[in-house]
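Shown here is one chain on its own, the form predicted alone, set out as structure tokens.
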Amino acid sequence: MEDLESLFQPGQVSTREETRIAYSRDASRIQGECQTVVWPDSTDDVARLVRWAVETGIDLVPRGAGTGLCGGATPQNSVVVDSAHLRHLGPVDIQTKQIVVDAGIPLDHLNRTLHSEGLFLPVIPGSHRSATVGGMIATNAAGLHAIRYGRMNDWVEEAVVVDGKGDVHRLSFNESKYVVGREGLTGMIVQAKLRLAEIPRNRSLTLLRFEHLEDMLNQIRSLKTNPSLSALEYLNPQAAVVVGWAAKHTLLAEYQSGDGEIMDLVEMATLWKTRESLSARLTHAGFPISEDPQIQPETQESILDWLTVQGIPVFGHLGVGILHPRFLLADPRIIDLYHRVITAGGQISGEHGMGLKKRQWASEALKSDIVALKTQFDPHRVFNRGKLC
């Protein structure tokens, strides 16, 4: 590690025990082992670090805010590469509605900066206060407004990536598929040109409650025909009780129009704040494990019914089929859920990624895809070794 420290300025590398312990896992609670932490200041720093990794045989684990829930940023006797120093924000191009940003920029910081221009990046995951642009690209984040705005792959116009050979690639919108949603397996994202959306001028919200799941799903089919629908969030009865609401199947439907029943901005903000507090409340209530299956509309009823009967609290972005059931530690029903989702033709990971937690559940098609990408971009297996392939 002395050789590594000689490549960087003081303060860019730490081998201190407390630092290595802090970086030995992400929010997944999966414990790993960190050899050292590096904070690159530039693309050149990352490229130099990769060349060192190739020579020494030590693998690198890119890390944003560490909010991942599947161990994607958990090191396995690795060097962790923290993007926190990659914080440059370029000027906003008002004409094209685009901006160039470094990978370490947190989403909320970016959107506060853009607010005066009437623009924002509309992909809003639950971890938006701290989630970084690089991490969101790596997991192809979805979030609260996915029903209208899609995912990160829809908003990355260009990505600058350092691959596992130390080469720098400037990937176009069509080429970004090599890094978007690849969980850092093909290289480290250092910068991106992002598309932006106009902040909606008109918003409204409706809070809907249902005794019966079938009635709610029928109503959803009608709600989704409204072109101004911008969010459709679900809480099952067990989750609704946790935030002090009635024990019913509950929907929050937001519109970029006056079609909702609630127009008052303060009241809407209060409802959204309550919804966003749910994850922390469920953890406090003893349900710390969050899953993220994505389920097709035709099979949602059976899985949602099973979760509710089991007493498992669930919330999520039902407009795009992504659910977040919450479980006890080491709950055997998690494996039962995976089997049910796979049998129903769904995906066991809708937006959290596979990481270490779900790698044994990766399909042969996904593994084959990753192996081909590793051969092209990371033949020395420098990045995130041991994850998926």
Second form
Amino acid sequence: MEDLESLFQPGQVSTREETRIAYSRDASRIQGECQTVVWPDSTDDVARLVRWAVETGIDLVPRGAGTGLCGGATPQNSVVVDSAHLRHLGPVDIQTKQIVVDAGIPLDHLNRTLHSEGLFLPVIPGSHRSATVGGMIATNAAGLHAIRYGRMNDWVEEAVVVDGKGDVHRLSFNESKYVVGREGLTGMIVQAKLRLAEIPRNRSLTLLRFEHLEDMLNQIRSLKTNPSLSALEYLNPQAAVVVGWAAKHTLLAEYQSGDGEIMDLVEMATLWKTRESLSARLTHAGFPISEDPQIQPETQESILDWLTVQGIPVFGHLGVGILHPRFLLADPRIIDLYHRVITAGGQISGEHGMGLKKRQWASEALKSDIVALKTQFDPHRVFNRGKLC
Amino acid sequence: MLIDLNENPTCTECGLCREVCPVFQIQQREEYSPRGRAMLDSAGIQTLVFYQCTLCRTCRIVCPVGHDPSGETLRSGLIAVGEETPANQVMIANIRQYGNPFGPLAEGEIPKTLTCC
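Follow the form predicted alone with the form predicted in complex with its partner chain, if you could.
First the chain shown before, then all remaining chains and molecules of the complex.
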């Protein structure tokens, strides 16, 4: 590994035990093995590192904040490339509502900076406090407000990526499909030009509780006709009790208008904070396995009913059909869920990605797609080797 | 299944604590984040990294499950196995000998160095 250290400045490469342990897994807690960590300071650094990887045959695993839940940033005796030094923010273009940012910028940091301009990046995953722009692009993040703002692919005007040959590509909006949602399989995202939205002037919230699932789903059809609806979050009875709420099917409906019942900012913030704490609380309560199926409205009732009858806590972005059922360790019902979702025409991964966790569940079409992209961008299999292909 | 999940009894390893940690803001390395320290503790590692904590406990405030990484406890574990930074040794020796962390001071003398861990 001496050769690698000679390529960078002191402090940019570490092989010490403490570093290797801290980078051996991401928030999925899927255990891997980290050989070395490199902190590139620039696009040139990443390109140099890739050329080294091609020569040595050692694979690279790009990493943002390590908040992923599928082992996408878990190394397999790999070199981890941490984007923590790539944190430059360009000036905001007020006219076009765009900004150029480095991949290592955390979302909340970006949005705090943009606040004075009245703008924000409206893709808000649950990990927004730490999640980086690069990681959000790689997973095509959706999150709490996807029903109004869509996913990351709607907001990436341009992406700069270093591919598996060490070549730098500046991909336009139409070409960004080669990196957005590709889980770092085609290269490492180093910079992006992002589209921004105006911060809504009005917000309000309604908390709805239902005894019967069918009644709730009927109500959702009505709620979705309101054009100011900006979030529609669901908790099943088992999830609601974990945050101290009544054991009912619960909806948090947010509006960018005064249509909601709660308009007090503190009260709304408290409810959102409670909702956002749910994931970690469920992990702490013994349900550490987070799934993320995306299910069409017509099949949601049967799958939600099955999950609730099974006593499985579920929450999620029901407005766009993404659910987060939580399972016990090594719970055999996870496989049952996958079969049910596939049979229902849904996707087993709605927003977390496939990572290490679901690689054997990739469809033939997806595998074929990835193989074609690998041939084009990463023929030496430098990036995320063993994930999806 | 292929998945070998790591057990960590106290920290969910979600990583939401990283950005509020003043040490992580400077070091920008996972092992210096509250999550990283919890991972090292979970692995049974005794390391001087545990001294790289200001004990501000902001991480506890943002932690969704209220986990307190308890920097004092981690350091106590280090002391128990005789692991200390040289600066810490000097500081403690000075306190014992001179009643202050700076060493011998004349009346009214302002310390020239602030010894810290």
